[in-house]
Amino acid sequence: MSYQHTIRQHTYSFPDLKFLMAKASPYRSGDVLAGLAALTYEERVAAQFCLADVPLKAFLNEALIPYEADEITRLIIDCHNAEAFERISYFTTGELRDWLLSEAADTLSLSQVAPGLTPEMVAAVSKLMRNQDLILVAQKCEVITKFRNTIGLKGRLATRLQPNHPTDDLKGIAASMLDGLLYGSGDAVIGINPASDRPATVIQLLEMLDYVRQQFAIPTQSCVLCHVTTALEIIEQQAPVDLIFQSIGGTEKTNQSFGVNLALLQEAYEAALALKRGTLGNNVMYFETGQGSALSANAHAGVDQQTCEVRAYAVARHFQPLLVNSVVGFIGPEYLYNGKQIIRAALEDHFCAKVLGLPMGVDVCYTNHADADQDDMDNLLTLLGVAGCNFVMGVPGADDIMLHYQSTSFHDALYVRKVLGLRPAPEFEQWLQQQGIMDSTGQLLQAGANHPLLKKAF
């Protein structure tokens, strides 16, 4: 089906509903480098007017990537709610839009219409939203997701602290572990991205991380960042394996390129929760995702960066994950150039997977060689504060010493905490006042020479 609007005698013409999707996306490097963005300012707003007449019914007949052809789409399509999509079936995708803004929409309604929606539909209504509204509509979502502990629960933000080392080197792990729990990070997950996929080393720093949980009695979980297939392996030589980690993509051929499917993915699921290792859930998976992974492998099959970031989510909620992370401005200036980019893409990124029903969280990021600096990720880790972001990073300095790129520390998860008055995870936050880290008004306490940690731990 073919779409036009007309703006000053000239009509501008779309062939299809992904020509459409792509021509109606804000400015980004990576849509430009794929040949797919507007040509102009003008086209841009005349492919938005006609995105928003589109009727959400044509999402589910005109599909991007055909279903023959593509695991993804006939994820979308087989796993579609038609009772939770009949309340807005009638809408239009600007009329969504309007719907999500209103008072009508709450955080009940929100959660009921999840499964009903598609990430093509979610994605084509994103477009049509300025940055305030994406903001709106996401703090009104709540997705809560448990596995030692709680997350995602209103003027809570947990934190993930990522304690990675060039060498995987144990000690220096612990001590960058041990700085990030005396300052109250670690709750969404202590997460170690590992600079060797070997089952040894990872099963190595498995064990680590589970003893000093263990011997604190830490409410949270561990995960060390390593292929699904490793995970797989490693379970079967009885390692402490919480959550099951894996990138995924929007389309088949992008989770080819990181070497998983469909069915590996639930394999890995499967696997996991038999272990029942969570004592309050079992929510065990962890995704992360990123707006240009689909081009870089060239799987992106024609479709805008923002709408195949928004396809990866079909996958991830398929899993029922403890944790979705957009590493937004880890790959680099060539999909989003610069801080205004990666502010966009994050609160696309966190909107669309909480209107979906995922508990999202985002990797508050920058690559060197990008156009941008600490203060553009001040500001957007602020907006996502607002916007009810379900947990950020805590890297020692906020300098990834094994990744080499920019990120949040754990004194920037402090900051945003206090100026808007969130808290950490609840089992946590009792946990940090039992060791006397935080008060109860969640001010940090000085951790002296004497503290538990420092005098047990290692």
Second form
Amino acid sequence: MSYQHTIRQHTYSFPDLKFLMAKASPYRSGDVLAGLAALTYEERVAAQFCLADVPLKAFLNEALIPYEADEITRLIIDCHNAEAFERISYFTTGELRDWLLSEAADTLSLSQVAPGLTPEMVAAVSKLMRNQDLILVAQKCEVITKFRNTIGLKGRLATRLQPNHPTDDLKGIAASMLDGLLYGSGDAVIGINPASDRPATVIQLLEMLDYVRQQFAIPTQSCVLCHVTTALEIIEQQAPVDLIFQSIGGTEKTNQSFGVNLALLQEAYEAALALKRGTLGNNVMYFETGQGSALSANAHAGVDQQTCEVRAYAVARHFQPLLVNSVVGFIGPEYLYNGKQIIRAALEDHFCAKVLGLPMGVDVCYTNHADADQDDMDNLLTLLGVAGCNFVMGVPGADDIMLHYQSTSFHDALYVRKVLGLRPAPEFEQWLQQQGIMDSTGQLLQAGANHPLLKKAF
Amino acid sequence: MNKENLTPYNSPENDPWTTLREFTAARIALGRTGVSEPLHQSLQFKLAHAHARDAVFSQLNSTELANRISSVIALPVLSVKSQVSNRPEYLQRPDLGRKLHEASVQQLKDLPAASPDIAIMLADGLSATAINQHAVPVLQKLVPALQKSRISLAPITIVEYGRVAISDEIGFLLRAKLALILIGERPGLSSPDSMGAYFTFNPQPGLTDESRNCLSNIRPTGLAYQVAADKLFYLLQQALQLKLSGVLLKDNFSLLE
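What's the form predicted in complex with its partner chain like, now that we've got the form predicted on its own?
First the chain shown before, then all remaining chains and molecules of the complex.
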């Protein structure tokens, strides 16, 4: 089906929905690199006008990547909830945008509609929205998940304590972990990116994390972010695996480049469920995503960067994860060039995931060859705090010495909690108070050298 | 609420766990003022970021590099360019950084015919600083060793705005059996001057990463010049002997030690 829009005497034609979606995307370097971006400012707005008139039903009839060729398209179509869709089925994309912003779309109705929305519908509507629209709607969504604590409640912001070390040195990691705990970080997960994916190393790290968690009775979960096949292998060796981690993308070929597919993820999901290590809930998966991964793997099939990203959320949604986060600025300037592009992409990712019903967090981050700095991160962190983001990263001094990029520090998380009155996950908050790390008003206390965490740990 | 919390001012650098710093280079025990980082820490971070950003925008000192190379190594030096015309474009269009500019293609085609064993190239990559500082010292140790083993070398090529894969096109045009490129790596906050070395056997346009081998973090405080040169010498010899590179070429260098 062809799409057209006329501005003054010029008629813009878009041969298919895939092409139209790409042209309607806000400018970003990855779409230019892929040759998919609008060529002029006017063409972009023409595409947005045109996209606004597309009925939502069109997304169910015109697959961006053919059903036969891609298992994620099949997942999206086969798992579509027609009953939940009913209420909005007569909307165009533009009408969906207006409904999302209306008072009629409240926290409850948004969660009821979520299973009826496909990633393509949500990606399309995000392209018609300004940043404030993305924030306003996301802020109305509430996605709560549980393992050993409760994440995603309104008025709460959790952090992933990320104590990485370039050689996976146990003491080095433990030192960063204590630093983070004493600054009130770690309720989303204590998660290490290992330098080595060797099963023996991963087990060693997991055992250390589990030991510390148990010794101090910390109501949180741990994760060593190894490949899903490694996780399956070490589960067989009785390693203390809380959460299964995996990077995922929005096309079958992208996932192939990560060495995964839906069947493998299903196998891992079932293996983790069977361990029954959660005390409050059974959300056992942790997924990471990020715009640009499909293009980087040469697996985007002509679909724009942001739509590919949102299709990854269909994969995540299928496995009821505890945590999902977009590693937004990690990919580099050929996909997201500067602070403006990174901020826009992060708000899109957070909005799209939340509207689809995912517990979305964001790694507010950048690399040194991107045109961005800590001021951009401060802006984005504040915006995400307002938007009700489930969690952000906690990295010592915002500088990850293993992955060589800049993220958000323990201090940054304290800042955003303070200016917006956000609190940690309730169970973790209680623990911080018991440990004398935080008082009942949320203020950080001065830990002394005699603090049990410091005395017992080394 | 204890008395400590009532004092009007705590020194920002007052985390009692500073001793933990001996276990990691991570920025831990930074102290705080309120919930914020103390100024000194904040400026230290900014300085490291400034070094990294300056490295990304640094320029190859091509003339000086050529002079230094000619003075220590008996090899001609060529200067070529990729299809990129400025740094912002370089950052956004890796595809253009992988291809030689038309004039440079002609320049290499016009060279007298030869089939050297190895073509060595230097490219700015994401840190020209790394190449300006570390390329010549490594060449000074590597090239004589190769020459002594009767391995023939093409002229050394200095590449402006080059990505790693441009070495395949250059190596192909120079009819070399093997292409080696020294290139500035993506700068980290603590390493704005890291140099990488990549090589491919039987170089030709269109090869991908699995056909390449890599040594990274070459700099005095990382992989030292002599160790890097020894390791490269060993790997290059192996590649020429076995007629392959990439995932099939295993680095058993340390087994010889």
